[in-house]
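Here's a solo chain for you in structure tokens, the form predicted alone.
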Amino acid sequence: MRSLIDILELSTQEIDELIATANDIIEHPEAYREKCRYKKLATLFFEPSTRTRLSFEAAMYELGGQVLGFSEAQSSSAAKGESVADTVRTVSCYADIIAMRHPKEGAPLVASMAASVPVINAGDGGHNHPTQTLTDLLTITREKGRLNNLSVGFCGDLKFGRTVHSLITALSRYEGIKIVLISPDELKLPSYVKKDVLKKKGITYVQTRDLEAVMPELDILYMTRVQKERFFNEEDYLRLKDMYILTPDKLHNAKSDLSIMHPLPRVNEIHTSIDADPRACYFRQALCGKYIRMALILKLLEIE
């Protein structure tokens, strides 16, 4: 029995032969619908989730299977101070896997110790989101036809951004890979991230605050959302919030083929003027993240 809680449990062949499985049912859903028939996928989010949570419940159904679980800590048990081992232990006995999206790091990994079935891990605090991490990869292997030589740029909250930092893991293991990190100073890239990846791997980055500046060397622009809730203050919030707001004059310098991405939700960073630019894969990419979790939920309950 195997979980998925961090992207780089995922060997770069496995990441392939995901996408190639998300590839195939994209080609043809009607293979797929009957391959977890009787089986049932738990949904524990403690945290809200609208994408992530619909999009493995999407998933499952569109698999023939059977979906059961919570959407809000206060409907659980964990209202009442159970532990999320105890929880997982129990949710075990009913459910052949669970996703798990919690606000405390590394609670998917002690519910992963604890569980009889694989979790997933749908989120943790500011840590680890690898489903998100395999929507992104197979977005921009089906914009881009590859993922080795291309220049990655990740504007906006990098500090509490999640995302990121798992995206910027499982490219680090990529050739010809080029980072470009465009932030105010208060939302930087951690430096362990940079430490332990873009150092440790000989990663070319870039580090500034100027958007436009860089814009003509990006293949792939990744936009993220300044996120109130890792806050601790309102006014640090309310004066960066805004900071970066991608509208099309900011693309006149920009490639003809550039996507441009964001794990959603956006609130105002980009312009609804964008939606209708080819470029904007946003949308799209919310489409990858259910048939690369199809292709996980496959491989979790090791059904060929």
Second form
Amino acid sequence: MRSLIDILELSTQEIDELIATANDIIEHPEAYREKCRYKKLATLFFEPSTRTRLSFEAAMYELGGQVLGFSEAQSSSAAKGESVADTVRTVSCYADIIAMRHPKEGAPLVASMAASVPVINAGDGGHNHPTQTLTDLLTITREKGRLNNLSVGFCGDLKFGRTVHSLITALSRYEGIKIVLISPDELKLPSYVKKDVLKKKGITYVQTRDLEAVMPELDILYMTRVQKERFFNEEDYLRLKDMYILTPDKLHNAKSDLSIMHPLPRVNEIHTSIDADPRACYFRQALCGKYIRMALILKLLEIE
Amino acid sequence: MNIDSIQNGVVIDHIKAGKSMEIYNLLQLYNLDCPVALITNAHSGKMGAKDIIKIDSENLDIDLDVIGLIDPNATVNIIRHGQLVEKKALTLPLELRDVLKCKNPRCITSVEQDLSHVFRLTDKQSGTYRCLYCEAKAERRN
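Having displayed the form predicted alone, please output the structure of the form predicted together with the partner chain.
Up next: the whole complex, starting with the chain shown before.
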């Protein structure tokens, strides 16, 4: 029995296999409609997250399975003081696989150590979010046709943005990746990610505050939201939240085949007038999220 | 001041002056039922001043490697029948369980009191330990 807590638990070969399965599901959805018949997914969301939870639920429904769970800690026994381990031991009796989101870092790992069914980390605070990374990798593959030889710009909150850390870590295993880090000084990529991932793997990277200056070289622009919930101090949040707002004029020198990605939800960091630009692929990215989760559920349930 | 040499046991020598009490607490030497001597500010030709801990026990069952967390330059001498039989090199343990506390307020250990605090050695060269759950770097004691 296997869980997925951190994207690095998957080899690049396994990621390739998941992407291949997801692509096959997209091409032949009818072949997968009964794959998880009589199987149940428990979505244990101790922290609200509409789109991640809905994409997991949609994934399970499209595989012919069923879903049970809760969408906030208040409606779970955690509100009565139950431990994560006890919760998942109990839920293991009722479901075949668990997707868990928790505001505390490491909670899904604790869950995977106690559960008797596979646990998928659906986000633990600012720490890991492997299914978002898988979503991003599927999106990049579909948009670019490859995961190597890409110049990838990350813009916004690179300090607390777990999707950024995970995607950089995942991309660092591929050849010819250049990382461009665009952020205010206060939200720079943590030095341990630079040291443990970029420098260790010999990945070329640059840091800048000027998005427009680096725009021409980017194959992918990954925008992020400055997340209010990651700040202890509201003043800092208010000062930094509007630093980068992508508007059509800022794309004047961008490549014609640039892919603009965003893990969503956005607030105002990508102006809605960009949505109609074919280079904006964040809603296609959201769709990829469902398909890659379908592929992952099949893999962890060991269903061919 | 003289402290008798021991016949069987362990001498932890060359401890940075003032650090012996931390080692005493970390190794929970207060739980032993044998004589334990803490010598602080002893003269040292090399260090100027140093601390020494002498534990007079034939059967000592403690993990001495964790001393490296406090003072990697300390030396551990195993004594048998009054003779030095082994100079033990300190090797940082791969895992520390309930030795260090995770200080990350976002870590699951901050709210679940019954969870063991587990740290893994992630970089031998720098002696970096990270929390098993949240991967926060351990705050070193030395």
